[in-house]
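Just the one chain here, the form predicted alone, laid out as structure tokens.
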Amino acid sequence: MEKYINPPKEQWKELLSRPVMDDSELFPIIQKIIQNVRNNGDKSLKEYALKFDNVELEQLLVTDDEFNEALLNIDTDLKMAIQQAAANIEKFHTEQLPRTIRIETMPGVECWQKSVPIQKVGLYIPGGTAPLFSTVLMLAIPARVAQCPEIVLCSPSDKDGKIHKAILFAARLCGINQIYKVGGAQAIAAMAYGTETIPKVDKIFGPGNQYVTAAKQWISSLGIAIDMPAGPSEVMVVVDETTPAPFAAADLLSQAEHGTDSQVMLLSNSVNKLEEIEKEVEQQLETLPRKEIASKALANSRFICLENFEQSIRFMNEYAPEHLILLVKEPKRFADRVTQAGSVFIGYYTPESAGDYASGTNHTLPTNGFARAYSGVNMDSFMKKITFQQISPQGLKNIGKTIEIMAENEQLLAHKNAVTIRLQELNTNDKK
């Protein structure tokens, strides 16, 4: 952990930077995988399962028997927890459903906009060191609420050819039946282009390792829609002299244990509190099963003390964190000034893990500073907005001259004529 006490503004650019990932060696590998899947379909997917997951798959689609086995063997307490989280997530996302907007902009000119679901969506769920069944809820529930007609899910199997039972339970709870035992960049390629078994989708969602991330970036550059640019997970925790140090330390470590490339940032107005939290982090770290992962992530962490409130606000927004936790005496004072963050957690008793699992908000969020321009996954992510307009004969008379003048001045006479010939017909009919 690196500590900075009242760093000059000239140093801010360095402090606001993320760990630099060199993807130059990844993309040739990714391109080869994507091309192989496009050319060879299911055969290549089975070959990659053997190569990367050490499993020989007879079929890619999860069967009803595998679903039933997972449902029978899942722990009852975990089942109830997933059901409670699902209910909260559905409540919050249902409230986001857009309404149809209809307005008469001038007499006889009616415009409206309605939202329609994306027809085919693909969900990627990591299944490695931490099988993210919670991400199934975060992606599948809004897709279902949006009424997307076809939802496809890909997740890698274990060495026995099985997908984690909690992932299967969560998927079935969300009404998903198309689940395929495919992981990594090859899963992204399969959903992007389709194979004999896996259908091509219109948009791909979900987190993953550096290969999955690179594959999403690559297909996005080729015009295939993805949820958002992604990078390593991150958190900024804002504290003051009143913050309970164990709370802050636990929040920092909860993000650090995600992966070795995660970044955690502590922003304080008190040097003493900063040092107190640092000691607490070291103590809690020793108790974690993922201690080694968290320790490497902490190497990318920064503990920063800025005594001036306005400077703290500016630094916080310039960083644009994926997760922003306000563990301060007057959190609303900070919250009211937040303009750039993926998701904000307010007060002593709102840990970031609540949003990760069960409060109702979505945990699929923009990282790497993309919160400056991107939102986290929400109902709009699964829908398209289509505009409509209908103009009556009188409406065209009312607006026609405006269109003609603008089209003529842009030297687009066919545009003008499309109005003029209609107006001429209307005038002729009026004289009859």
Contents of the next structure:
2 protein chains.
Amino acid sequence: MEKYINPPKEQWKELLSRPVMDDSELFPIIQKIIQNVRNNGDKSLKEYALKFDNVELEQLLVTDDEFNEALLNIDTDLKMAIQQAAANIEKFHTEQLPRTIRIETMPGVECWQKSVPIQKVGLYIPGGTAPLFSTVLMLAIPARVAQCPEIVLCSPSDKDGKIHKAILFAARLCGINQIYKVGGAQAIAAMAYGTETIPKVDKIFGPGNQYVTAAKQWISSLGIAIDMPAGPSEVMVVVDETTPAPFAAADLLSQAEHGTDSQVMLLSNSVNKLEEIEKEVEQQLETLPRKEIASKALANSRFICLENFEQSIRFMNEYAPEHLILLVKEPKRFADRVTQAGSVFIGYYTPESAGDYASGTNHTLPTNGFARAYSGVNMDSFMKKITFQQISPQGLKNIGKTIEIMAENEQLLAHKNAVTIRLQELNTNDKK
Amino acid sequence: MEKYINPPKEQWKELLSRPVMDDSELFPIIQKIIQNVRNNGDKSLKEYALKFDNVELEQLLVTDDEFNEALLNIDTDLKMAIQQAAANIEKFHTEQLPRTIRIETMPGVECWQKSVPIQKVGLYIPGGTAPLFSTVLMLAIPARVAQCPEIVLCSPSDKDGKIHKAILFAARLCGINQIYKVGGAQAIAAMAYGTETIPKVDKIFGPGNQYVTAAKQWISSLGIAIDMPAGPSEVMVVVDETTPAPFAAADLLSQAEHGTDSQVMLLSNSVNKLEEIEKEVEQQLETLPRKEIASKALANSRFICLENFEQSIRFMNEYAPEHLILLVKEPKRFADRVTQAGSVFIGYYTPESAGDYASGTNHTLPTNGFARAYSGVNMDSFMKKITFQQISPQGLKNIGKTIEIMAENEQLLAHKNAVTIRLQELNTNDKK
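Target state, the form predicted together with another copy of the chain; input state, the form predicted alone:
Complete assembly follows, chain above in first position.
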């Protein structure tokens, strides 16, 4: 790890930088896959499964038998843990359900805003050695709370043509019945444009490898909605002389084990504590099965000491971390000043893994500084806000002149006329 | 206009289709402009102003003198109209300000979600013959209500190097002081990456020509936030035998005058009314200054009769119109069933132009069927939702096991360890 003690302001830009990601070189490959899926539908999906996942699939849809088998075979401990997490996630997201906003802006001019579920959503869950059932919960629960009428899930099967039982259990718990064995950019293409069996959806959610990410990026530039742009996962841990070093080290490592490109930042106001944590990280690292991945991520990590409180606040917000862990004596003093972060973990007993799995908050969060402009997945992600207005005859008399003058000055006379013609009719009626 | 009387379901796809827009052929041009702005900053902006807008600019920032001149010269009528509209827009958007959501999901596990303004936003206002001061209100008022600390506005000057007084007045009314004389894709590039005088922003809003649209699309694929994808403006007007034909005709024409690519749809349950409105449109058209534009748009318009109520509802939602005007006897019966639309106008005395200018709702709305997944501009557009959590020692004892089991099953042992190490410390303390 690199250490920086009270770095001068000129160095901040470098310290706050992320690795430059540009997946646009993948766009030609992606475009070819998308075109193939659009032209050849399910056939192309089966061909890709054979080519990339080494599996020959007879059908893409997971059958009831497969669901039932998964439900029978899942460990009771895991089942209960998933159920507990699901209950918390459901509680926190239900609480976010937006109310209808309604107001009379002028007498007779009533405006309101109503949230309506997106009708068809597609969730992508990556394959690989570890089954990301927690991501199923994080995407499917808010979709169900929003009452999205159609929820589709795509995930690549293993080479025996199976999807992990924990994924199937989590999906079924969330009321999802449409699971398709499709992975990679071809899954994104299938949900974006539809095939014989996979329905076209209105918005696509979920993490993935660089092909999945590039495919989402590409289709989003064509106007198909996605949850948010993606980048490597990251954490900033803020500590002071009171922080238990083992806690800070464990939190840094839980980020580092995600992948070699994980971003790990430590921000301390004490050089001693920084060095204590550094030693602790090295010790804990030895015990980890994913030691190799974590140590590569740590090689790029930055341990920064800023003694000035205001400077720390500024540094923290300028970085706009996906995860921000405040392991300090007065965490609320920091928390109240956060303007740019994905999710904030407050106090010694609030590890990031709580939010990753079970506390109730969502773990699909803006990386790569996107927290400057994006929220993590939340109820808004699964709903649209539609505005309505109803103007009474008297209301139109009150507001009509204003509209006419503005329309005329924007040289849109038909806009003006839509008001004038109504006001004339009202005046004629008044005279009767 | 094309007429379709009870078209069979097979024909719907064609009737619901939009012209295919693909601005990706502009991407190479856009990329060149963006690169030039990134490399040469203000110098390139002044060169583009000379090349495209035929104006030699000494400085890009609008001066106080220019503001003052505009404020002195604007007509009182227009001033008052803009002030009235601004007051209504502010009321409706203030009402939308999100509350903090807070809940204890389990004893000792507190989660909350707080809305925080995006720190730097950039607004783009197109130039041209008509000054779009209404769009200034629609973007700047919610930005100010959200309390975004930095609001930047770019708009091309006319060939005398001036920005229209109504735009300057509207901007000043909304508390905007940073206006730069830059237009086109180069304005989007400047706000996305910053120049010597124009600050880099976190999110870019506003309409524009195809170059502006393509530039926004391109930068959004690189992860820079934009308000929403753009397409030609559109309306669907729903009528029945009770509809005053002149009102329907005026509303159709107020859409048609926007541009030759405007989408105009009439949906009627009565053939007679449909034909009555058709005649009325032809008559009103003759009186319009923008007759030529409107008649080109009308040539592509679709007048559709569906006698079946449920079919009308389905057709209306499948089209997902930007603007939906319900000029029917029982408009609420339709309004309650709307699942896909940008903004809905209810009843005979609620023309679209009310929402375009002054009722309070926003006029920046999803076109091209994007209403399936996108909301119009609203308070969410200018704020991010950050989640927070704080877990007490007892809380971690309650939730810890769940996290440990889930992390272990996802093979993320460092995630598990971040909990285990804390629980061990708590148990040790308990025993003391």
